[in-house]
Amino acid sequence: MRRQRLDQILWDDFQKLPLLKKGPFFQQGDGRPYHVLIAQQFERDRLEQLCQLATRIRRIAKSKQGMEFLASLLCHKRAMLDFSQPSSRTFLSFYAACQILGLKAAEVRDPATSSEMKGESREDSVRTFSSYFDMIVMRTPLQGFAEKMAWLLSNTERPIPIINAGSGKDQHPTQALLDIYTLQRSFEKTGGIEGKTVMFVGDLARGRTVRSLSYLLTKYANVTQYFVAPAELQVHQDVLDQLDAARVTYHVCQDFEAVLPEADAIYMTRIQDEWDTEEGQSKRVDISQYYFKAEHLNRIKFNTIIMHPLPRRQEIAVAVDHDPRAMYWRQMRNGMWIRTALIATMFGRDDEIGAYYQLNLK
């Protein structure tokens, strides 16, 4: 199939495309991702490959020899971590992933320290970064900005890959990848992700992690999704339209207690009050009945897992942390491994990792 390229389509035409039509523009000719911008660019086979590679990398990294091998793979490359929106977990996991692969990483985490304070546009700032680095990992409050910059750079003499590390309220594809990896590892002894029931709880209207993961779950057969939230924070129709198109079973409801016993995975989220359009907007919504408390551990199945993209507030009691079903700390560590696998794949080093694994660890 002929590769679709961002330098062969006008921006006005590209941004009007539905998400599923945009995915092929972000791929390399061999099917590996070039840019990583939306969940819709990933098919099931690529998800499986990335998860397998992440597991191999974490096993290789257990030895000094293995770490030296990994660190040699991309020691000739440089990465810019452009985080104009606050972050600790996502930033540090990408930074650690770069270190594992030997990439030399630089960062801009506050636009006040850049030439934007002198009036430079965000577009010009990012294009400046592309002059010095081989990849940009971008986290921004501007919806669609990572996608726009991928198109812009693809139409210059120096196109480089962009990874969307969170873009406005729309997408967080690498969070969805680490969530899939966590689900896969958690259910590897109970038939995998297929056939499981996933319960999303909290601020589903403004949580970009839910939007991305909900779509990726459509790649697995017979997964039932529950969206449990107060009406003001309930999932938007565009997400449900994607599930309808994929013929996925889902339920939209407000009764947290009633759904708990049904869930195989409970995905808790915090209130996203940074997106409030007026002061005190989120505080007017009572979310106390959507907190996971210690007593709820007796209401869920013995092999149900509890997830959270973090940071958390009161939505999961600290007393839950020591239960073996609390997966959110391992989920966070999984992010480092899957992002390492993703970057290695983007730069075509996945086959070398596979060969090293077969020779030394198989």
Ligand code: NCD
The other form holds:
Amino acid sequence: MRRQRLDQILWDDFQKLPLLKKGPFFQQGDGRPYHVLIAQQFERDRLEQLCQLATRIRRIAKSKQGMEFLASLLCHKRAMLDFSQPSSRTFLSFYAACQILGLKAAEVRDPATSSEMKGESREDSVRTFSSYFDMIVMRTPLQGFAEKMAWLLSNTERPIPIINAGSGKDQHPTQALLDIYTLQRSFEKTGGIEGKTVMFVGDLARGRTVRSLSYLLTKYANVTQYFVAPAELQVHQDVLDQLDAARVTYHVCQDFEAVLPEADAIYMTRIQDEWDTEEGQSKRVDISQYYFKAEHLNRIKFNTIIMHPLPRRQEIAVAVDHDPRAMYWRQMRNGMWIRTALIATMFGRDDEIGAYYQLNLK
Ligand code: NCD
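What would the structure be for the form predicted together with this ligand, rather than the form predicted alone?
Complete assembly follows, chain above in first position.
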């Protein structure tokens, strides 16, 4: 991916680009990510590198000496966690990732406590953060806002990287990274992600995690994707267009129980009713079929994994939690390690971690 520069393109021109053409604008000259905004900016090599680094970091972090090493890497940097939408896991795992690397983190989680209440624009608020911090991790309900800010900051004298921690209904690139990491680890002994069948279930129309992960899976050969949802919540055409372009086999269907035995990974999602455009819209959709119940454990393969980006409501019965195929708690912890790997890579510390690993843990 040849790098292009955000300060050399007008916002109106940039905005119109297809996602794949936007990717090169978010990279550094050496191919490491500068901003992390969309799943489409990741190539297969980078995914491999990040997964390997995450595993090395988690091993290094087992000892006090290792933790001291990691915490020295970015102790001269500060991060702003700007979360204007609810979050537990994404926020805390980014916070923990910053701590692991010694980055000092500050947060704004409630815009009511910022000067936006005095009438300041979101743009001005973000520009303010860039005066005090070296990186912004941003979750926002506004589609495209993180990109707009990345463009804006890149056109100031103080550009700093932005990580998209969930934007609108469209993208959640770091969730997709942790999902890939989870799939890779789970299938390590069974031939990797290649050739596997992944089944997405639930609100595929408004779930941003599915949009991002479905794209990243196109980087792995012969993965079949199933989109299983009621018609009202079915995946949108833009996602399928991406799969067509990558010549990926997929099926769009409604019958949850019929697909279960096929899947190597079952990715359950929550109904995203915060996006309802009218009162009770989601409640009118019959989703009772799209729950993973304890009895379904008998219908899936012995090595199929069950995933969920969380938070869950009734999508997965609590009784399933103890089954070794339930992967969602490990998936959540994987998020901390892959986000640590991502930040270390963005700040060019990945090679040092690799060298430390070779010397001390190989
Ligand atoms: C997801 C999100 O915010 O998009 N949560 C997360 O980051 N783990 C999924 C959801 O809220 O349902």
